[in-house]
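Given next, in structure tokens, is a single chain: the form predicted alone.
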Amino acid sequence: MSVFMDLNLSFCADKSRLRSLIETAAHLGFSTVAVNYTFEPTAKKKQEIPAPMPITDLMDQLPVVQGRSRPIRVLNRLTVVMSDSSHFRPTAPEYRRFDLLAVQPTSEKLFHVACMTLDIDIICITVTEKLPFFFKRAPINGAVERGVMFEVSYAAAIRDATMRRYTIANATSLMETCKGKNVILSSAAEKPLELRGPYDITNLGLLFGLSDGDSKEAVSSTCRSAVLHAETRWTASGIIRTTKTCSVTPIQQEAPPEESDAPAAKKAKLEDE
């Protein structure tokens, strides 16, 4: 059975709405979701990167996934809207608070930089307006080789007819270039009514130009690859991972066995000597 994921649930300050989003996602059969915090820096004033809300502050008990006996897994994600190359700071310690790291480039040059050099997990494709550039195969192939995913969200297409045309046009342009590789489909939902089930999203992927197999993977195995890629970003190529552990008292050395505990054959040998 496939494990479905939605790696883009828009964060909102209203805890009840965010709680309802997570509960609806679990009811629709999503095993993993990511709460997305959008950060859009400006040149006029310095802005602080938002801190993720602990899930314990949101709900006491996570809802159980429909059709499964385990609770839903909730991740935190940061999306940086890049209008300048200086907006992404790879050494910022605030980035380590998040499980997933994504960027949304607004120009062809920044898209090329994101594909080839930035240490990220996801590149968001703009769906609310017409793209100001055309996709080129070289940077997209570079991103695929590095394990970076391309995300297309569908909630904007539900809200407005104009955005629906932009979503389909931009998604189709991406699929023609990347051939369906490393594509994930997410909701970017702000309300529970904007969420759709995994199989509805699979049918939507066919409209975007994905094949039947790639469309199913875009809500399951490709999303899992993005999560695994995020976990290996803080490791040595995924080989070594360090975690903080509680201090453990040293194990006491065992005392040598007494003569009475020695085997019978050894005791007989000692008596002969």
Second form
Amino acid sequence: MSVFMDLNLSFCADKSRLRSLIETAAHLGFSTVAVNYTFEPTAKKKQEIPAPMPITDLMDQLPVVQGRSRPIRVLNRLTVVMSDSSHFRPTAPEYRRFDLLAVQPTSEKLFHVACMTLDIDIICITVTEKLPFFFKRAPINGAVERGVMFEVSYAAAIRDATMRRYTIANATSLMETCKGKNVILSSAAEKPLELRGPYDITNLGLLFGLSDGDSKEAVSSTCRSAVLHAETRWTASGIIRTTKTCSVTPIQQEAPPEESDAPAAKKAKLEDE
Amino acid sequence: MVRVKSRYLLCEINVPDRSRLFLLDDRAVAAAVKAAVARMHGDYGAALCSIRFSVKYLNAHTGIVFLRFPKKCYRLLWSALPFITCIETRGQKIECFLNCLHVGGTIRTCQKFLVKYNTQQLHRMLPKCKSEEERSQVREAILKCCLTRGNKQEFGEESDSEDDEEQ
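Form predicted alone done; form predicted in complex with the partner chain now:
Once more the chain from above appears, this time first in line as the rest of the complex follows.
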């Protein structure tokens, strides 16, 4: 059995609230969570893409997951709300700071683009309003083939009765088309009280039209493949990964000032002399 | 011999403020569950929920409840539980959510699971202890349940000692 993941905890500037969110998630038995930063570009003025807060700033010691001996793993995730195709810039260096990249398309055309071409991991399904379009087989099949996941979040359904109707309606129409494949269920919780346990979410999948097996995968193994998909995005065929080490070298230089700069062969020479 | 089959859901009531758990009683929990089911599944759900549903056990110290549902429709009724956001009792609203820990066919299997779960909680509590006195109490409790695991009578004692820590 794979471990449980919740790939959407809403970011809030209040550190203590975010901390209690992560602690509650660990208590409920989620091994991996992702803190979600929503970015909604508007046409009028240029906006900054939010920078993720390093998790070491937030808490010194991550809480231990329920039923396991490991601390919880916290990822960063960016959700771009797309109302125009220019809103997603595939080469933006800001995107590289996030572990996961998600897109929330607001029209059918953008949904098609997101499914077929954009280099992303997750497509969010709108749950707070009635879907302005129908899901079509072709883009969804394309997304399934490329390994892009569809995300349904349930916190809005807990908050309000009208939202609950929209969530269930949109989720059911998605499941009709994608037959339960590549769907993840996540919370989008802003408060710790909006989180639910993994078994409850699995059962909640029943309302969204998922089968038993699919809904269990929706909180565990499908999430895992989304994370792995995100990891391969920054690598060459998932084998080689390049990272800048400039942040590491100053620390090394502090300890032995001269030696670390010289390569191994030169170092040996210096010692000989 | 055929018996009437039920499913027992072992749920944990999570509240931000633990001291408010003492306000709970089983009637309040039952009313909250019934209201949630009626809200989610309408008259049909309410009808199913009136057949053999009951709150079998409530531990106000640790916030553990046993809910009994008919086996035939327990999944439908369970799907309404995540939508409980508060429990009303004695004129007060307690904000909380239910987290299902285990589903069992008999109370016995649920109890076995609960003993295991409570022991696990003691282990989790140990690194969080602040004073030396607390720590020694938790250690003692862990030791006690290691020695007498599976003994029904000791189980009561063990869960009591856990409660001392949480206050």
